[in-house]
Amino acid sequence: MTRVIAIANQKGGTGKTTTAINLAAGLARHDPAQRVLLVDVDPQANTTAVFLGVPFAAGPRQPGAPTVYEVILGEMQAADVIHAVTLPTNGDGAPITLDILPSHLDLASAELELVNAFERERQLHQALVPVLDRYRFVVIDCPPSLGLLTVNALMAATEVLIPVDPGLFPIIGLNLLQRTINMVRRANPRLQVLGVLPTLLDRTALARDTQQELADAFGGRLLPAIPRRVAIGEAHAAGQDIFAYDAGSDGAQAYEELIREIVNRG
């Protein structure tokens, strides 16, 4: 089965994007005889700019390279817009390959060109559906927001990974994502949260207060936290997700304790 893993939370600077992009490319990794789809529906379009350039998120539409837009508005087939990116590797190892269904920022029109659609809650689901038994995992990267294309990830998805950085109002945020995912959960019952992701740790005592008030109230659902490190932004900066950039950080390390504690949720 499946699993398709939607990263959300609606406060943005919390390493949302950070956390899809080297979740994908680490799975990709973990297991290259398992295929990995990344999709971007964050109209900022940034993990599609770190595998496919900045001029395809955000310059202007290049003719002949479709988005996910145009998926999710039924113009267009999934199978048709995804993009094979060949991950770097260190060594000698055999290329591994992570499929993009990409983003660029003339997505944000999508929200209200939805208002009006049948199902329209529906759409990145159907269209994610012809595809989905070719992979393993299915990672989405959501939007800083709870509107139309959040909901749509979180009825696209069976699993939803919440990332939080350190301090007060991300936690109090949490509320309403939790309600926001209840809802949900009322249509697609499949939907599970897999697990709350402390992201951005220093060593400050905020830090350390969030993660305890974190475990306090999420117990089990706690996954191993991220640290807050020069060399993960650099590597975006980069085009390349961490592992290719400095597997040997404590970055890449963290990182690969996240995944393998994922799959063996799975």
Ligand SMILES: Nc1ncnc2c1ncn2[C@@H]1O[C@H](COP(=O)(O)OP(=O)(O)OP(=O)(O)O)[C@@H](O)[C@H]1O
Given for the second form:
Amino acid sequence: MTRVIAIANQKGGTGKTTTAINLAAGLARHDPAQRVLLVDVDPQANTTAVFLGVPFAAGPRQPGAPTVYEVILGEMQAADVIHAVTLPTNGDGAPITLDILPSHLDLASAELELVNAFERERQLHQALVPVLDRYRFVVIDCPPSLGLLTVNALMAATEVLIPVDPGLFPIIGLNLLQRTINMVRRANPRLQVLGVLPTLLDRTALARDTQQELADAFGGRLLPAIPRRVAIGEAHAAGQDIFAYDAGSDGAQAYEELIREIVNRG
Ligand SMILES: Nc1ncnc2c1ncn2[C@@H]1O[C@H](COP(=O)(O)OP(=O)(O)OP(=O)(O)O)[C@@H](O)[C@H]1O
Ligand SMILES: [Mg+2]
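Okay, that one was the form predicted on its own. Can I see the form predicted together with this ligand too?
Everything in the complex follows now, all chains and molecules, and the chain you saw is the first one.
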């Protein structure tokens, strides 16, 4: 069975995109035989910019370069829109590929067009069904909102991973997200909460207190934290996953531990 993991939190800047990129690339590196698809449903198209470049993500639309926008609106088949990117490797092992279903700034208007569509919450799920059995993992990067695009991602997902910034009082926002997840589960009962992931963890007293609150509230569903590290932000800015940018860094080690945990929970 394909594990479809939506990375969601309506709060902005909690490390969703960074986690989607490093999780998808890390899973592909973990076992190259198990193929991974990374789906960008955020109109900010940050994930797309990292792997396919800023002009693709935010430049004028190229006629031959459709995106998840056309897929969600049912105008294109997902299979015809997916790009295979080759991840840089340090050794001479077999090349590792990651498949990307890209976004574009225009996706913001798709959300409006979707409002009147039949089964508007299920469009992404329906579009992914024909390609699902090619993949062991599908990772979906969501926008910072609880709008139709995030609901489409949750409807397509079997699991949701929630990155939180422990320095930003995350608990209140989590209640709101949990309500949305509960609502989606009525229509998509397969959806499980994979876990809450503290990202951007630093050594402040506030972060330590929040980490304790999260542990109390989520117990076994609290995932091993990702520390705030310059290399993680730099990798993102350089258009690389952390394993390509600095495989020996403790940021890479933290993401590796997260991946082991996620593979073990499967
Ligand atoms: N562990 C980390 N250490 C240092 N910087 C980080 C870390 N995680 C993310 N960042 C940086 O924090 C910023 C926000 O991260 P990111 O874009 O992943 O968040 P997001 O939740 O996807 O944001 P949005 O809600 O806008 O989509 C980025 O500049 C990113 O490079
Ligand atoms: Mg993002």
